[in-house]
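Heads up, the chain below is alone and in the form predicted alone; it's given as C-alpha cells.
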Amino acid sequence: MDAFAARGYNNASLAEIADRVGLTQAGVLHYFRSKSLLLTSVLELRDETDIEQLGTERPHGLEFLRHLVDTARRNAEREGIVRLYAVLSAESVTDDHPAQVYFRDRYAGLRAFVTDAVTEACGLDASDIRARTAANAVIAVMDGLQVQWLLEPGAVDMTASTGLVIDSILAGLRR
C-alpha cells in the first residue's frame, strides 16, 4: 500500500515491495501472480476495510450521506490510504492501467449508491436526473478535497467541507 501510494503503480517496483514485506520478489509473486494482481488486491483490501466499518447493512438515504461525512472524518486519520486512492485513481485514466476497470466499476457503484441516497433523502422521483448530477458533485468534491488535504492538511477540513456540500445540495434539491 505504501509503495503504490508513494510512487504510483508504474514507479513502485516489486523489489521495493518485496523488501518492505520481508520477502523476495519471487515470494511476492508466489502470493500474487503479478504486480497488477497485487495492486487490485491492495485496492480490494482497502474497500473491505471500509465496508467493515458499515457493519452488516449499508445505510440508505440521509444516513448514507452522513456516512460519507464520517468517511471524510476517518480519511483525515489515514493519510496512506487516502494517498493510495488519490494517486491510483488519477493514474488509472491512462491507457491499459491495471486498476482502470476497478476504478470505473467503483465510481459506477458509488454513483448509484449516492444517487439512491439523494433520491430518498429529497423525496425525488427515481427518474429525476438531478439526483445523479448531485451524486457526481458529491463524489467530485470528496475526491478533490482529498487531493487538497494531501497537499496542505492544515488548510483543508474534509469533514466540514463534505458536510457543507451535502447539506447545500440537499437544501437546493428540496426547494
Given for the second form:
Protein chains: 2
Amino acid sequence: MDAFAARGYNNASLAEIADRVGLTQAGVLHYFRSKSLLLTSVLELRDETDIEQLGTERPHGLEFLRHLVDTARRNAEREGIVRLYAVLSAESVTDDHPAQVYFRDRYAGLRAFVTDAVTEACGLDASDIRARTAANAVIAVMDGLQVQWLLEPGAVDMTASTGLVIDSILAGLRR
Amino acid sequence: MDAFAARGYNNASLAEIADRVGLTQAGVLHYFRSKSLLLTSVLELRDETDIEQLGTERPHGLEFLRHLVDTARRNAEREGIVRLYAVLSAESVTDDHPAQVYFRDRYAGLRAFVTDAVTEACGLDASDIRARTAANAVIAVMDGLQVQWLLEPGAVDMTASTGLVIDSILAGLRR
DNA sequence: GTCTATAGCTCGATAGAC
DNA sequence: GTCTATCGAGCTATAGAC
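For comparison with the form predicted alone, please write out the form predicted in complex with the DNA.
All chains and molecules follow, beginning with the one already shown.
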C-alpha cells in the first residue's frame, strides 16, 4: 500500500516492496504471481477492512450524506490511504492499467449509493436525474479535494468544502 | 502531450514520443535535454496556448463562474487535454515528481482566481473564508468529474454537475 | 540537426538450489 | 517458503560520426 501510494503502480518496484516486508523480490512473487495481481490484491484487502470497519448496517438518506462529511474529516488523518486512492484512481485511466476495472466498478457502485441517498434525503422521485447529477458532483468534490490537499495540505479544508457542497445541493433540491 | 496523457509521465517513453514525431529517441533529447524537461515544456506550452485563446480580458465575478461551466462543456470535446491534466495532476503528488511544483503553483493560482470570483459574485467581505471554501470545492468538482468521465463517459455529465454545484453554492451564499 | 551505438541502469519474471 | 542467479527486456542519457 505505502509503495503504490508513494510512487504509483508503474513506478513502484517489487524490489522496494520486498525490502519493506523483509523478503527478496522473488519472495514476493512467490505469494503474488505478478505485480498487477499484487496491486489488485492490495485494493481488495483495503475494501474488505473498510467494510468490516463499517459494521453491519449502512446508513441511508441524509445520514449517509452526513457520513460522507465524516469520512472527509477522518481522511485528513489518513494521508496514506488518501494518497493510494488519489494516485491510483487517476493512473487507472491510462492505457491498459490493471486497476481500470476495479475503479470503474467502484465508481459505479458509489454513484448508485450516493444517488439513492440524495433521492431519499430530498424526497425526490426515483426517476429524477438531478439526484444522479448531484451524486456525481459529491463524489467528485471529495476526490478532487484530495489531490489539492496532498499537494498543499494547509490550503484546503476537505471537511468544510465537502460539507458546503452537500449542504448547498440539498438546500437547492429541497426547495 | 498525447503520450503523457495516455500513459502518464513515468510510463511514457522517449522512444514512443520520438516515433510519433518522426525522430529517434536521441533526436528528441537534442531538443529537450531530459525527459522531465520535456514534460514541463509540454505543460508550459499548453498554458501559453490556453492563455492566447482566452484573449485579453479575463471575465470577473459571476461571469467567470459561468465561464467555468462553459469550460466543463468544452472539455467534454477535448478528451486528450482532460486526460493529460487528470493523469498528471494526480501523478504529481507522488515522490519527486517533476510536475509537482507546476501543479502546486497552478492550483494556488486557480484558488485565488475562483475565490475572487465567488467573493465578487456573492458580494462577500474579502475576509470571508467561505469564498475560499467554495472556490476549492468548485475546482475539486471539475477535477473529480474528469476522472469519472474518463473511466465511463456515459455515466457522467460534467456540464450538469459542475453547473449544479456552482448554482447551489451561489444560492446558499447569497441568502 | 539527426543519426547509430552503447553505457549503465532498473525492471518483472523464471529456474532451480536449499 | 525463501533464496540466488539469471534472462530478456525496457529505459534515459551520452558520445561521437555524418
